[in-house]
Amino acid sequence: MRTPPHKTIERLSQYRRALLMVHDSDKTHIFSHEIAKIIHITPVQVRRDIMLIGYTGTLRKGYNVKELIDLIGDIIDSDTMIRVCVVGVGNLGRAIINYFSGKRTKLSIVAVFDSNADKVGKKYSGIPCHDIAELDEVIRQEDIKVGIITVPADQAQITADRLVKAGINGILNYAPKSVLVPRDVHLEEYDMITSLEKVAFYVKSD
């Protein structure tokens, strides 16, 4: 199979959590309607994004919800364990680090890096918080491919560049500032206040 697009992948991954959550509840099947609701696109959208991986349902059940769970995280998941680390611990990077621990068992956040002294030597959901001095050393170390930047905008940048320098393969960027990478680093921006001023606007025009 041919490497989905982008924004399949992603909504795979949404596929997946909602899957997940109807996975606790005992149901053993799903229609796509009943995905559709939970993520809030349309049905026949899900319909194309599961062909697209060559699974499908029956009439009468729908998909079988395991079977599904599983298909999608051969695709979108590692063989091996992915190693990440968060730059920056104020409360964007502790809130990341809390609801992410043990989420995935394919990634997992193995370091925390922050420049303020009371909190180097901490930890945080178990993981320990180096000095941003030690990254370059930490990250090679601990064959981390993946940076999460929760850093203020004015260390965006510079943020960026050291992880590229260190051998950092992907980044995701919650800082409220672009940054530029290399074109064989993979970059993720989420900008909330980009985010929050959309729903603004939708509720404004209402």
The other form holds:
There are 2 protein chains.
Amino acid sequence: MRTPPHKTIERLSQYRRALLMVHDSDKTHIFSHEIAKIIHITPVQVRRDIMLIGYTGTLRKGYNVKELIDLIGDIIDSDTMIRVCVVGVGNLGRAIINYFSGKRTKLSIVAVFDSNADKVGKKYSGIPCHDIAELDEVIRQEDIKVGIITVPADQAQITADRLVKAGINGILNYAPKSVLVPRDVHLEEYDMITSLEKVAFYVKSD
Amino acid sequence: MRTPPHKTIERLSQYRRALLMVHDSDKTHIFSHEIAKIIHITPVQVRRDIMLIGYTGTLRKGYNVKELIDLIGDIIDSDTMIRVCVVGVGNLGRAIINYFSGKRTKLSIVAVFDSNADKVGKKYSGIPCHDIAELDEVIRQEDIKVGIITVPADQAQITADRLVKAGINGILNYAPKSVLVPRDVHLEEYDMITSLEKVAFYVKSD
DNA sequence: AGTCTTTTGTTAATTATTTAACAATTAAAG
DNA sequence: CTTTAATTGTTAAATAATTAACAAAAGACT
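Could you please show the structure of the form predicted in complex with another copy of the chain, as a counterpart to the form predicted on its own just displayed?
Following is the full complex, with the preceding chain placed first.
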């Protein structure tokens, strides 16, 4: 199968989130229009995405929830566990640590870092906090492949540099400042202010 | 001018963030390829976006930073202040409150809500925390138009319902569960796990 | 058994977004 | 003063993503 378009990858993750929820109820099957409603997209889009990953549902019964969850896992999850660290144990860092813990079987936050001596040595949601000075060492020892940056803006670039130097392959940057990384490191950035400004824009132009 | 495409709106916000930073230094002008590098896009895209909003730079000198900042403001900002509230004063809520305070001239977080009695009555970054029971009343009194949801997943929908009922026009939902709102309420949702799964996906397929 | 309705799967059409191409122009260099 | 290099603005082309259209099948209803 050709690897699906970027947008489809994104939606697969959303589909799974939704499916995991309905799976907790007693529903075994779900229609494309039901998934669509949850994600706020059209049923056609759902069917098209599902077609792209080579799954077929049952006419007039819809898609088997468990099967679809598993297939999405086969596509977007790694075979092996991907080990992740969070740099910066401020409010946002803690929110992420908390939120993720145990949520996915193939992703695991195994270390967090901070420069604040009061935080070093403590555990956050069971994950040990190291001094940022040990970043390189811990990342190698723990075989960490992805780093999440939640430090203040003025430390974003230096943090990214350190992560790259330590051999990380992917970075998710939440600091309100873009960072530069080599082309072989996958970078994802998110700025909350952009989202809020977008909402504000579309609200005002009503 | 026709309103710019969605993606352009998003990038305008990013351009401004970048421009505000270079404006703090002594640079008065900036080239399209300089902006492009910061945002990780191509110079052509930058020029095209700037063309769409009707601004013109100077050949071989680039764009006037201050003028461009102002023009982007004219387009994406509201004429009047847009008043915003945050529902849920957990780690994520506090991260947002902290991060936003005073960052933009036309957006202001004026109230936060929580159900925890220990938090009600306190101030967070100078913003008073109200009991969630007073949500409707405060939103009307304070003329709040946008709500940010940072409550746990199981309270996301009921929070959205309350916000809608109180007359809000836009919602930014950070709870890890989609909510349903009437079509006239602009909804933006963001789930951190989708971003992390995307990074993991592109990391593994290297 | 036959008809109607619903729902999937898929191809084709449409729309949105990005990238390429390049003329025009300005500053710098020689 | 002439040439070269750099940079914008814009139209055209290419690519990506979404939506429409509809045949096929399966269950529901009579």
